[in-house]
Amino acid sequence: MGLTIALGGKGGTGKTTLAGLVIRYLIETGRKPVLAVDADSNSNLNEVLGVPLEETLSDAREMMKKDVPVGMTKDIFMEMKMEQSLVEGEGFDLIAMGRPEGPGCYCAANNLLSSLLDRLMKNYDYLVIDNEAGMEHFSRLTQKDVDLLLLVSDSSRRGLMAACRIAELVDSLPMRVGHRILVVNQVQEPPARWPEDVEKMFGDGNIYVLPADPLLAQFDMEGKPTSRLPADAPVVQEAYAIFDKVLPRAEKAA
């Protein structure tokens, strides 16, 4: 497997939009094939990317409990359902985890899904994981090896502190993070300096800003895929400038 990029942060900060722009950047700069994993229970990365989504891996897990055809093993059934859940795009494939677990034991299904995903990911040069808001997937060690961690916040203190808490959690877990940055999104005017906790956690040169872009809000309101914003849109230009800096570093360290 190639480079793993994971995104995290408080809900409503534009995390999924940034994930879409990362995927677009990777494809446009020849870094492909890309596997996009929507690990948010409120799956909407497909909307950002402009592709349909009919099934999730959670759907497959539910079906495994009661709908495995006679004569078919659960392993083969889950592999078949995972292939059916894979959405093909231009330069990328997308798979969505789906809603949280319901009642009952899912240990066997989750372990099976984890092993199937591990096998699937080896076929791609780049993996982009859009995590659920908060710290759930990190605390469960969904990613044990991350080359580039993008923590996304708005300019509110709550958002910034959430990003710091996720960074603290990641530091405490037995997982490797090659490079970690904070992206502060929807900024009208950057402050003279960030709160001391933020600067201490991320350090000099690892805090980046994306501007508030009215066109982004317009695309979102009209239901247009935000990953298809025009190349001259301020948020696209600034995001690409960030990726130009941080991706080569992560690739070199991987």
Ligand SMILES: Nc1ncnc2c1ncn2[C@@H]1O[C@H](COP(=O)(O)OP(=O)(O)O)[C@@H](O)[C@H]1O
Second form
Amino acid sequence: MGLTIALGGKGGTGKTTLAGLVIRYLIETGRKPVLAVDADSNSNLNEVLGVPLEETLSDAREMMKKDVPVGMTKDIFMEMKMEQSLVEGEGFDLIAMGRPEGPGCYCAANNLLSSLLDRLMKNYDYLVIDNEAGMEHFSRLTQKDVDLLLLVSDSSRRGLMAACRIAELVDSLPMRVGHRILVVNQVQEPPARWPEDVEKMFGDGNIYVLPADPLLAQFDMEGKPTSRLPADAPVVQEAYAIFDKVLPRAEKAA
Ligand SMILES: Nc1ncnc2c1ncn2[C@@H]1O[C@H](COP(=O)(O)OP(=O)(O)O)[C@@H](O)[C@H]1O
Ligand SMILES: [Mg+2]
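Structure of the form predicted together with the named molecule, please, following the form predicted alone?
Time for the whole complex; same chain goes first.
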């Protein structure tokens, strides 16, 4: 039985970093195969995972409008493009959505893309979807059920409120969320109490904190994939402790 894990939250709070860590955790705990879906138009999950990225699905969508070779059907062309966009890593594959379609979009291309993406996802037991703050792509995915929603915030009030708003947005979408948690990242000192709205939205026991880790910052600065931090790095240890708790719960609810 597989799981779909989605990340959300304000920009710059650590969603992609945490996506990288959860992917590594899944692989290390034998939860494979994993498909990593980069649903941020500013694709950078590949950097955290340490794999190259050549094409995104939006590149494929644009090409379908003008570059389909004579004698090839659009379906076959898109299938080929999707295969080319799939990046193989160790224990996971990665696909990047690229920019959401703008106005005047060619809907047939999007529909085709959605159904191909759906089919692709069925080949994997574990899906990890790294979203951008507005969850633009997310509301378009046909695969809507999420077993674990990881909302990420910094410790600012604004970040926390953004997490609450995204939780509300997700609640308004036609999808099932099995288990939802808030991870407050880069916390120096956890407050005695979280703002009331936060407590209400996430409830006792579903709010977790992660420390700021200088080694993670250093990896980032040097352009090293942060998902390859040493296992004893504080942020890896603490993130794993969170996953140890929440994954079995999400699996039970799935
Ligand atoms: N716990 C942490 N300690 C130190 N730096 C962090 C931590 N979490 C994230 N960062 C850094 O913060 C920046 C934003 O993180 P990122 O995961 O890209 O956020 P998002 O995907 O939400 O925009 C990156 O430079 C990342 O390396
Ligand atoms: Mg990101």
